[in-house]
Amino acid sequence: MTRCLAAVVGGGVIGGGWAARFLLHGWDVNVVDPDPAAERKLNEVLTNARRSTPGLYEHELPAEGKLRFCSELRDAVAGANWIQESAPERLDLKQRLLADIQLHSDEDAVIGSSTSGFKPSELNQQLKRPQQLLVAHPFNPVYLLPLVELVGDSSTVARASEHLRGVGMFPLHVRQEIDAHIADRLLEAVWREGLWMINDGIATTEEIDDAIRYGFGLRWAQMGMFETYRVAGGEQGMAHFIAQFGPALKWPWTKLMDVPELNDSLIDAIATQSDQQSGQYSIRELERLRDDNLVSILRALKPRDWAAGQLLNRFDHRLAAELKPAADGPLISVRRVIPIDWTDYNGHMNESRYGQVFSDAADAVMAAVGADLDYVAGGNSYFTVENRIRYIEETCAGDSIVVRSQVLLGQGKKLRLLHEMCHADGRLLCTDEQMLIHVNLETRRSSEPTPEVLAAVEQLAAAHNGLPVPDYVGG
């Protein structure tokens, strides 16, 4: 498979996040940034991304791409499929930089700007091919948060969306140009209100953050604003909510059309309160805490297949399709990284999560013999009736693991499996002997598999018949 190449122009917080997103999803990445410390800063971002991003998924990500730092813009953008400009928010600077990018890039490359406020019609003033540029506004950390707001030519947006979905992101087409796009307009409203409450001595930075993270922030994370209010309207829905709370819009609650003067006194109050709130942590420690929390929140949405969880599940299906079975050995049933929320107070993977890994391994075997989700929907499945798990070595968050599954018996209703879970470096971590019985889901009783599935089971069992069986099996 030919690798795609991304060029990141500006390797700060956002540019570094873009580089990490592309790299960890298999793209090669060129970075150019005049900051002498850019390479150090980006590598620190990449360290955090490598620690957290793989934990979003139930399957191993593609092999990491190659990272190259370039001293010249023309070297960075030459041959790139995607070029992401993440320079400081100065219109004149961005216009000159984007013109230089286009001069040295391929005509069919996507050129995206990370700008949080400028419109494409402002950014493309010096471009010979203005339709080549679009706003591709992400959210920090780019390597975890999936949303990208796209503004620009519809055909360019369509091409860009395909690239972004390929790296696990959610492209949102903003159909009309607007200052600050969609999300930042909403964030600006909350930010202004927060500044006023600090300015007027009503609340501190910590109290405002508490109101968000213990209250509506949790609802917004999985339902957004309008769906949240639709539920708040009860059985009569949104119409009832608006009728009940609409009159409040005329009350003098907010100061959205004004902003307090950011004088030295207000700036000092905000900075002091912020230091008191979390100044005991370094920025890198806060980033790691944020990343761990985001991974856990995002993963919590996966079982319900809801909001960002649905997006992660779709990408997992894509990764699963790329999992290739071994032709002459045990089935490679699981390749993944252990997420942070699978660890316990001992600092290693909780024993319940081994059951999850081996359940996933059994699902992969079932899929390999045709007992997949369609088969289950048709009223048939395999139930586990016995497990024997042996814990050999510790498994920790961030460990890359592989499970090899071997059919020990495939006969009639019985399917007996051996799973060996190994670290990517080859160390044996855990084993599981698993007995499954075929079941009719309507009667909830054991039954014979369909002829097609039984034939596939017997074929796989025969293929595995010559494989060595470890001494511990059957203990």
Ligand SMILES: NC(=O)c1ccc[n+]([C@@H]2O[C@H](COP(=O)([O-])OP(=O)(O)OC[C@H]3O[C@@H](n4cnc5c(N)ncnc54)[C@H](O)[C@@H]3O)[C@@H](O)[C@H]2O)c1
Second form
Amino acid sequence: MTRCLAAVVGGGVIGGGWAARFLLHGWDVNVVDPDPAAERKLNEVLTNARRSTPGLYEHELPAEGKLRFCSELRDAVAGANWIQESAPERLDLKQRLLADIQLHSDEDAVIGSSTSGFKPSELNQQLKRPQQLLVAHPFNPVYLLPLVELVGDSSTVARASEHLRGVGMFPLHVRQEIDAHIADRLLEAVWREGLWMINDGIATTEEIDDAIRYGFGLRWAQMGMFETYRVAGGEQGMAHFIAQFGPALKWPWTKLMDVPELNDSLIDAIATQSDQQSGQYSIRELERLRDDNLVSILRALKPRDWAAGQLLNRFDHRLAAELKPAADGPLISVRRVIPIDWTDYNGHMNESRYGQVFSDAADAVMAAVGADLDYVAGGNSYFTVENRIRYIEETCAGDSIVVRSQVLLGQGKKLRLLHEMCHADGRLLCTDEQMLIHVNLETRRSSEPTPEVLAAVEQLAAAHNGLPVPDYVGG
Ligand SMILES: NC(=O)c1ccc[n+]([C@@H]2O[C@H](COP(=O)([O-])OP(=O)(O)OC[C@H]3O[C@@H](n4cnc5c(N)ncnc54)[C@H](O)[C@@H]3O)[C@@H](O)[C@H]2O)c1
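With the form predicted on its own already on screen, would you show the form predicted together with the named molecule?
And the full complex, kicking off with our chain again.
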């Protein structure tokens, strides 16, 4: 993957998240922020990001980039490919900062602003090259949530999108500039209603959050609004849904544009209820809880190749293409980080997940001999008939692992493999001797591989023939 340099101007909640996303996807990052506590806070965010983000993928991310704190803006932005302004939401401050950024940065650098609500035409007032600036509006935590709304010149948006896909994000081109873009416009409407319900004593902060997280929040995560309503219309679909609920839009179900006055008593009510709801956790604890939940939800969308899960799968293909086959020695069949959701009540990787790792290792060996997904679609495959797993050392969430796979026997229908799973620091964690048998998927019976696959199996077996076979094999 291309190694780039990003400059993050303003390293608070959002700037820190951007820095973590860029660094963990292999970019170098310069940060500038006048707050003396910025470095400490950003490093805490980075620690949280390191424990969650790599586990989104089934392959190892590129080596982490280098982080540098700069005291001067011009040092931070010089030579950067991407500059992300994430300073407080004040138009005059952003306009001045952006002009200063443009003065000291390369003409072909992308300048993004994280603004939640300002339009490019407001932000670029003091710029010599206004088309260089984009709104690049992300979501917290930026290191996990893929969406970034892009508003601005379409050729700059196209160039920026390529960069963002390279760090696993989903760029959404907002084709027409509006206040608050698409997502915050929606969120404002929902937030306004929540504030009214607290103001009118109808519900507490916790009850409102329960109404979201036990219900429509789960639907939104995988189908959004309109696809969900299409399904809710039953067999007659969207037309029926609109006929049924359309008239309600004119009933007093919402407060529409009215906003309750955010006076001291309303602010106090919200703060007190919020403390009762989650005051027992520190912000960093809540962030870790949130991250663990997000990783599990995002990973759960992968098997159906749906919504954000599809994006993760595509990024996995990108990472897999970077895997270099070993010139000699066993095949490197898996190189990944253990995700949070593979851990059990004993605080280590559950035994069932070792089966997953070795199944993935066998898939990689199959792909290496041409028995890939196209081969399977053509009616042939290998089935595992025996595993002998030896658990040597504990494996924990966040551990980087490598699996080396050696062909012990590749003859006719038989493929016997030895997988050794090691920690990135070299410790042997687990081994698996695995017997696979070639199968015809139509008859569901054992069969000979195609001549091409058989030749590739025999060639790999011959290449591995001289490798040492550990004493425990066959024991
Ligand atoms: N918090 C969110 O959920 C969220 C989501 C999306 C976008 N945004 C947008 O991101 C931007 C930053 O918001 P935040 O929540 O990270 O705020 P924040 O207060 O956490 O961070 C702002 C940072 O900017 C620094 N700063 C102030 N003046 C600066 C200057 N002259 N140069 C460099 N840094 C300076 C501050 O010290 C602070 O660390 C805003 O435009 C906001 O609308 C926020």
